[in-house]
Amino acid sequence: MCAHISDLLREIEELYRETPRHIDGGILGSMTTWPHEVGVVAFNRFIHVNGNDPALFPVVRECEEKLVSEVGSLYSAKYGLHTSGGTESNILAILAAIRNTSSRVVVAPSTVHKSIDKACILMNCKLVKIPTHPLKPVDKGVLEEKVREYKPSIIVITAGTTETGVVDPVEEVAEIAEKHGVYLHVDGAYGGLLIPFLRRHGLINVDLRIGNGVSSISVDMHKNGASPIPSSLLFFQDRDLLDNVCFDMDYMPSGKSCGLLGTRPGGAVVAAYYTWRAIGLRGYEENALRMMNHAKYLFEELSEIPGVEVYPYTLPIIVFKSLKYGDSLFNILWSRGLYLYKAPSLKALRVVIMPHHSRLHIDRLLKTLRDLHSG
């Protein structure tokens, strides 16, 4: 027998309470956000389109080229597409790096997404991992030295680390690329809309930029664009380098598909396009400056607590260790409602400054660390 459908309404309603939520303050670790209220309505009443059939659903051919165009236009970027994630983009970027070349190297930091090594995993390149210290970019002299060694098809580097928000050297590394003939594709699936507005106002030194050696840059819009997930958005240098992540489909009205995914989610990309119309150049440049704020008033009360060792910090990720408690620490606040992650090789926890959050989700947090570590 089926079940009752107030029944089932009523254990959904259930699980939700059981979920954590991001506007309630404990997520302090996840580069997800809670989204945009105006994303939400265009996801929910979009829900039913397929993304990769836009002959019938054209709604997601003309956000999605009005989403590359305008998010694109911080970048100098006038191709590209929406994908799932960071993941995909990723991914994408060495599948268009070595679609049409017989060398499959890859070489990047060790501090690039774990997507990269995946993405070596399907296509199976050769990944030559430069080591790098996580809290340090890349040494550039070190890159070339690898790319002279190796010759590879494409370099990656980070606009933003998933563990310390590190940014690599982009201007300079790209020199690199344009200088020995090989892809660069910059991974700024955190930092991508960051860094355009932090660096108007001095906060960091780096021009983030398609071009002069720059060959794709991702971008994910479910991170600091607070737009519903799945949402990432991949620009490429040119037209051609686009075409190579497309696909004949030939069953399909539209006869080819591009990205990974079949199947996708059309409330997306429309969700996507809401997303940063409503909130605007003006709110993503706000919520940028707000972030690095929180970001500092964290680092200076972390500084502050006996027993805690803080590192420093170029974008909103702040990590900490507790030489109190050490790796337990991280068990402790996930029982208390607080959802740090780990940084794995410095051995200690890391809080992602999100869009949703305030003041009050960084003072609990700072509360029960100072209450841990008094006596």
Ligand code: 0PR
Contents of the next structure:
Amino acid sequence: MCAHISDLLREIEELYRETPRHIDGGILGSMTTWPHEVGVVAFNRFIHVNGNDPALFPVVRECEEKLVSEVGSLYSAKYGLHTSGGTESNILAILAAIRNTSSRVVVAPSTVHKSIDKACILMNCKLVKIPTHPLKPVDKGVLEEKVREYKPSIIVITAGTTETGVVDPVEEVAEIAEKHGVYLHVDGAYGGLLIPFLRRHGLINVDLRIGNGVSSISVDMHKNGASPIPSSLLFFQDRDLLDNVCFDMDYMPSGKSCGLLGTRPGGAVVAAYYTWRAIGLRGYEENALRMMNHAKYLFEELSEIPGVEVYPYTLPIIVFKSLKYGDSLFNILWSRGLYLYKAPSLKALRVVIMPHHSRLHIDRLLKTLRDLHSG
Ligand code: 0PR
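Please show me the structure of the same protein in the form predicted together with this ligand, now that we have looked at it in the form predicted on its own.
And the full complex, kicking off with our chain again.
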């Protein structure tokens, strides 16, 4: 017997009400945000569209081309594709680097995202990790030694690490990559839509750009881009690298399929493009500056709380630990609806300031922490 639609809709509404929402301010550690309303409309409107079938649904190809061209101009990139997220982008970057080579060695600092480990397991690559302190960028001298020793087919570094938001020295590593003829992928899943804007204001000194040693850059639209999930962009230096992540599929009207997924949400591509247009360059710049201001405020206020140790930051990720509560602070905060995440290598907690956060959300966290540490 099938259930009444009205009962199911009621049940869905109940589940929705029980589910945390970014705009309520408690989600303080997740690298996701409340999607832009224009993106939500676009997503719903194109909910029926398979993003893997651009012949039947040219809107997907058009939006993908415009995204690659317009977002790509931030990084001087002309070639690229839309993917389902930072994980798929990282897997594809490694695939692009190794597809026509016999070497299966990846060199990366230990601070890279776990999707690099995942990619290496999937593609049977040897992952050489350079021990790197979570609060420091990779040491370029050690990196060059590893490149000499292992002759990798790809180096992966991060522009905004997952745990602490540290930015590896892109230009210096690019020089090393160029000198040794090695592919360099920069994982900008988190930092990609912050760094170009913060650089204009002298808040960071990193030139995130394709070419001169940088072969690919990934940037997640569903993180600081404020697009509905799933949405990431992977930019390549040339068309040949893009071809390396495409596969013949002669039964499809388009004859080929690029990326890991088969059938995929075309609505996400249209949504990413219209979110990008709705927020605009000025909007992304304002977001980045506002988020840095919130981070500064949170950092300064946490520094004043006795029993709290807060670490220096580069991008709007604030990591701190409680000397009074240690690891148990995580559960205490979650039980009060304050969803911070762990920074395991520092045995600390992580707040990721995202576009939806206001001063009010941060003040609620600060008040709770002050109360917990008083007396
Ligand atoms: N590269 C970096 C630097 C990342 O931080 C992440 C995700 C990825 C790649 C992978 O991206 P996808 O998750 O899009 O495949 N980092 C987020 C994090 O660890 C993932 C996340 C996001 C986890 C939201 C939980 C959550 O609620 O925070």
